[in-house]
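As a starting point, one isolated chain is supplied in structure tokens, in the form predicted alone.
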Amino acid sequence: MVKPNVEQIKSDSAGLRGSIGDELANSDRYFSDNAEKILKFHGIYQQEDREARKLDRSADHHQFMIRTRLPGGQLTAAQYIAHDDLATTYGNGTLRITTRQDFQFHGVLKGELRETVRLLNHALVSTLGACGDIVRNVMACAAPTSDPQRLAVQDFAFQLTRALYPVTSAYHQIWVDGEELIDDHVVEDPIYGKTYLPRKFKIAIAYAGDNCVDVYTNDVGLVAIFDEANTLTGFNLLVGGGMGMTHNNDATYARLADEVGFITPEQVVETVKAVVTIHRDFGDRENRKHARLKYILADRGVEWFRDELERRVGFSLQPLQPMPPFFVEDHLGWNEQGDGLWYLGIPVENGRVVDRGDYRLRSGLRAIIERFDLGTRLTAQQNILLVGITDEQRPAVEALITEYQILTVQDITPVRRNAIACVALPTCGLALTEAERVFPAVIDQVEDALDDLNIADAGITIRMTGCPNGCARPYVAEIAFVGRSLEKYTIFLGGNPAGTRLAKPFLDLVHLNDLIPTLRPVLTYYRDERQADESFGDFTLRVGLDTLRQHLAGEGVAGD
């Protein structure tokens, strides 16, 4: 069967309708192949449970995932119920927090989809835009505050969100009015054009030494930098980031942004709308795995970039401004927000939002919520921030969180601390094993040898994916599982705890089962061999990689 051509389903979609409307009315349990194309700019995909698939493939199996946008993931409290009642309703009785800080929603049912999105709607919740070749979930630093020169730089994820916002009528049509999809005046965005981005475009906001969002991963990255008054000045650009890769292509590669230069706060709107034409204008549109802007920078370099960017906004860009060196913040714990009040950081492995037994976290940030009326941000490490509690809630807050029996940031060590998976099986269908539902183990064993090793402190940055396209940012971890085949995945070694660098390949083809003994000899190695305070990406890039290679070898320990 011919593959629909992307560009012109996008092209003849008549402003991201397609034929969503006429299929939503169908008895079907999916879309086609062309409608399915156009979905995702509405932020839902079309999956199957691939488990249930292999049990019985006489059953249709489909299902969605609806993904919300939630610019900086700044979410009121009725926001946060609209989308808990919506998981219990339609969904499959969990919320995922993604890497890009917003939910999603898995198990929805195709006759479920329009009352979800409608639901989301009434509670000011979009999900145009989650998705698709467009601009996705502007992310910014999570942590509330009420310094203004902060709260302006995370201002700055709205006034992107509303600047790049795809100019349709569509998606009141389809999923909120319900009205018939006759339009003789499809208005051609001024931005996207008719055919939208060669693929999808990411944009994260930073404060200059704070990494929380992984800036450097982005198609545009912005750093705010502030004067000796605390004054916010502008913006360092980074242009150029992104994770995915495709295994055995070398055409396809991980790559980390590059720093363009510096704008004022005034220059932000207008700069970044025009490297978003840029990709649009110069993005590979005859090979999809080729599409995203990291690879204009890395074909055409970076002084081109500027000069056509320039030449785009009318004004040159400024010399770069100082920073000092990236760590990352999560937030976990308890913080001041600076205006009398706190917040609370709650871990959540994984981004999974759920009871399970005695753990009852989606059932008592719900009670938390709900009794103190209280806003959340969720973060670029899938956590949530409860924002604005008193001092006088702060006990009634720790109460409610003993008896759900919540863990907190006390509870956990540094590895499990850090670590992110994606979702991968059995619903993603890019996914080519295991990611989100092995990954707490693989951190049991890995607690477990840190532990016998008397390293238990070793805050080591482990990312899983169930495929090489990078949802969790594996590239940048001091250790990556990256899928390969069923249960067996690369090991890439060599990222550091900033975000700043990426990891490179280590070991292929590695069983699931075999991962951390695998490992185990070049922990053992860190211990014996690192410098004081040296990270373990740090050890690995300092020894080399065929040094760690030839120490396995040595312990009788290879992979393929």
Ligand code: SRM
Contents of the next structure:
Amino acid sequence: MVKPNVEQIKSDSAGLRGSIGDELANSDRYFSDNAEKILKFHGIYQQEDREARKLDRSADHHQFMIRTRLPGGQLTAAQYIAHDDLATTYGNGTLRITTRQDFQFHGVLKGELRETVRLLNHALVSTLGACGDIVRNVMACAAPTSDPQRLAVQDFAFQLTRALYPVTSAYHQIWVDGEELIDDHVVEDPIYGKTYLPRKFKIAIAYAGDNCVDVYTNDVGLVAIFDEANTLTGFNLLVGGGMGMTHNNDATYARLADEVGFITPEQVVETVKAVVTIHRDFGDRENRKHARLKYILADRGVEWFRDELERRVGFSLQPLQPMPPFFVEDHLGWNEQGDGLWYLGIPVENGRVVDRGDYRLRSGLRAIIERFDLGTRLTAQQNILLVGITDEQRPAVEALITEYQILTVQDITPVRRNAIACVALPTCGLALTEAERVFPAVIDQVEDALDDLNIADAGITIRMTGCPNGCARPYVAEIAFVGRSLEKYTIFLGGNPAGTRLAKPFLDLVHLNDLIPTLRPVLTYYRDERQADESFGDFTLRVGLDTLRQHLAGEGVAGD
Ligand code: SRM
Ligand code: SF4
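For comparison with the form predicted alone, provide the form predicted in complex with the named molecule.
Now the complete complex, all chains and molecules, led by this one.
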């Protein structure tokens, strides 16, 4: 059978309807290939529990992942509680904070999809556009602030979401109203047209100096620039970042966004819309592996891109404004909001909100949020911020943290604090190896090694993914373990703590059990030879990966 062509399926979908409505009504536990592709635009992925399938191939293991779309990672207390309720009723009893500040439910069955999405919408949470060839969740620094200039920056996450939201009545008809689908309602989307974008499109907004959203890894990055009086003057526009690549395919690669120019706050929405239309019009619709905006920048060059953008918006971009060096502020611990209130950033290992034994993170978060009616923010490092806490509430919040044995930032090492892993097995259909489930034990080993070497305070950024698609943005980490084949990983080294430099492949096909033993001599070398305040990533770059390889082979400086 000929594989369905995604472009044709999108075009035939009548404004993202496809056959979803009809197929929801049948008794199958899964959707057809064509419907599955359109379902993604509604924030829903058809998956299988790959472990259960391995154990019993005769049974049907279809289940669904639902991703909610939360601009800037912001949720009210009621929205958080709605997520938490649904994780129990229809999910697998956990909530997963994603690397783009969203929540995911796993393990939802087909017959439960409509009710889950309907209840989310009742809580004013949408899943439309969380996945698919469209603008995804717009990221922004999650830290609450009362500074109007900084609030204005965060508000662009909402303005851009609204401006780039798909125009379709299908979503409400299918999931919320449950009406019969009437094709007369089809309106062609003014930005996306009938075929939407050639591929996904990602936007992030950062404050100059704080790269907590990994701004250079996005299709569009906006870096807010303030003048000496702390007034927002505009944004440096970055275009063409992306992480996804395929092993053994040099035509695919991770790329950092180019710095294209400076725009005023009034020009932001129009400019980003125009960038989206350039992707729409020039993106590769033949080869999905070459369809991201980054390849347009790489193939045609930044000068071409700037000209095309200026032609579309009708004004010239200003020269890039100077920016202070980036660092990453993860917003964990107790912090002042500036309005007399506090926010508390709580680390969530790999974003999995779950109760495990005495560590009752999920129950504890719910208890705190419910009792004090606290808003929440999800961060791009997969952590959660509880916001709007008064001086008087602080002791009671801390008592609940202790009661539920929730780990705070004081309880974890710098290396665990900076660690991120993607979901991978058992739900991700593309995973070649484990990530989230094995990563805590890998970090245990790193902690032991750093402790032995007396450098326990080294907050090396380490990320792991189950395949090269890059969902935990591994290629900007100082150390990355990227799933390669059964239990084996490619090790990348050389990103920096600020997330503004790409790591390079160091060793290939290293077994999970050998990752840290293999790197231990490099860590020892780092301890012995690093310069004052030199990060691990900078050290690997200075020394060079070839020297480090020779070192490992016993040809260079003696190891441990
Ligand atoms: Fe991702 C596909 C999970 C952030 C690059 N990603 C997937 C799928 C949907 C697998 C699939 O297509 O069947 C994964 C679902 C796993 C599961 O069971 O839940 C998945 N991606 C995730 C999340 C949940 C990882 C996490 O641990 O948090 C993140 C959800 C973000 C969100 O809320 O929207 C997630 N994915 C990313 C990022 C990071 C980012 O956006 O900042 C990237 C790299 C940046 C980029 O896009 O270049 C990323 N995901 C990919 C790719 C490679 C795209 C490419 O250009 O090659 C795929 C595969 C694809 O699209 O074909 C992918
Ligand atoms: Fe799945 Fe690969 Fe993304 Fe991990 S990086 S969630 S394995 S697609």
